[in-house]
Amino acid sequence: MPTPTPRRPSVRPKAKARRAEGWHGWDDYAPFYDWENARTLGRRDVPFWRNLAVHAGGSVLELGCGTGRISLPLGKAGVHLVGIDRSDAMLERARARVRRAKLAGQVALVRGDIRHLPFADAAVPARRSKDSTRRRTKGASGFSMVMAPYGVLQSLLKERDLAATLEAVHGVLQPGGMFGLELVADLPSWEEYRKRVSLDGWRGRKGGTRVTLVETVRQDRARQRTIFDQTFTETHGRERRVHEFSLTFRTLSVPQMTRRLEKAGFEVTALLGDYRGGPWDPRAEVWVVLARKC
């Protein structure tokens, strides 16, 4: 009879045992980040917003640039973009695709928090120049665009956290700026469920890595957060590997939303329910909010 293979303990993370925070279990999510969304939103929103960053007539930030999913099509459209995210894992894999893009002088990564932007005097960091020294750019002085893609601003749980990043984004704007936002559209009414295998494949060629999402949805409607509790499982022959960790988001709605955007001092100008431009009512698949900076 062949050995029995032993099997690996379960990578729980510590934050486990804290009090939840939006950024608590995104490194552990890494390395499944760019498997899980190519197979489900896909690149369906990057022309979107590859074509408000083109038009911006500046530089742009990304908040929670991650993976540089977003980051890099807008680079290679020509957009100089600032990307910020506070996961480590998540920033080193962007760096090593701007690396192979060869896009480092376009698409400049920077590891901070979305509710203390650190750019100075609403600066924008400058361009780098071919023997990558920085220098300031004449006349910068904030951002044309700041884009919050795909449910970015609900990982921030705290209604203080989400009004310091209002602030701090309309800081960095130059007046009359854009700031786009997506919000997930079904959190509020995403259906709970227990262990459900919802994704299934192969990273990289088949025969190579078996990934397996198993995925257990939790609604604290008191509290207006959805916990998405993951256990991914990674088969590579005999050898097997499980991760579990816990997403957490805050449930906002678009009016939700818009409310918070005009105290802080922004104007909405578009509501759209989808990413060619339509308009939003709440059965919309795409939630996205489109504001200037007053």
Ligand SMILES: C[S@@+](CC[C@H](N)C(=O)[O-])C[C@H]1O[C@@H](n2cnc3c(N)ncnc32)[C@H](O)[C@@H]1O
The other form holds:
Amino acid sequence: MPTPTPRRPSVRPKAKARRAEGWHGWDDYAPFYDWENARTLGRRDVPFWRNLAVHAGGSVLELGCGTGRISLPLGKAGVHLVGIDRSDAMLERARARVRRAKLAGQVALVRGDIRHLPFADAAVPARRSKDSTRRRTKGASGFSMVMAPYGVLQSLLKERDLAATLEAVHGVLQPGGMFGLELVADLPSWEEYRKRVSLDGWRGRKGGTRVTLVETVRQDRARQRTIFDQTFTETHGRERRVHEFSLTFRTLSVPQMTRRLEKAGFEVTALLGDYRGGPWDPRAEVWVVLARKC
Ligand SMILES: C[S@@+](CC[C@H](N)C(=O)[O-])C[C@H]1O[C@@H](n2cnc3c(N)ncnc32)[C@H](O)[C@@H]1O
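Same protein, different state: after the form predicted on its own, show the form predicted together with this ligand.
Now the complete complex, all chains and molecules, led by this one.
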């Protein structure tokens, strides 16, 4: 019998750690996003954005529209809204909602990156356009309002990404058009913790699928980043599925954002500390900035 040649231990180079980007993680998060948000922010900010959008008097662009948590109520209120998002999985949920609500003529969803808005400067996409990152319509009059709710701009981790986005927003807004954005207020001071059970509940009726979120939060203050490592576990009878992913956010303060908006050609018209229009201060629970294209 031939002696078997001893196998060399396979020495594989370690997989290169993927550099974190703000758009990573959202595809994995998509199945849990609405479930989690129904238990946290809910719809508290929706009337605020709806009121601004209804009075904008023209088409509204929502940056990072996600699953349509805000886009749908705005469409129902008669706003012609274009939502753009990079995550197909998040958008798929928004698309299903638009179909169910028969709002296809009112809400257009576009897959794309907010750093390079796929609309010609001061132009809006055709109302009946299919999802596309390339479609452009020339000669229209631009968006009357652009909004970035719920910390969307905090997904831009690099200074140049934020600058590119502000320039792109400035380009697609009508002269005098409004840019409204919200920063997640407590992100810079979020306490760090490891493997904490943050949420535990049922999806669907009780006895259906049990969902548990175990979360680790890390602060990288030198790089102005807050990182959420999330593990969602779904248990249905004996079946158990584990989904692990990370979301990284840049922690920007309101004064820092104000300076960047002014540099990009906006006039900051209001800093709000709640959704009823109260003034902002550094301890406010809500950080909303309203600006106008100069
Ligand atoms: C916090 S969620 C907000 C979703 C929705 N606006 C809401 O309020 O529920 C952030 C969204 O921004 C999207 N996003 C992150 N970076 C992006 C980028 N560079 N371009 C387009 N979308 C991006 C993510 O895919 C995600 O859907």
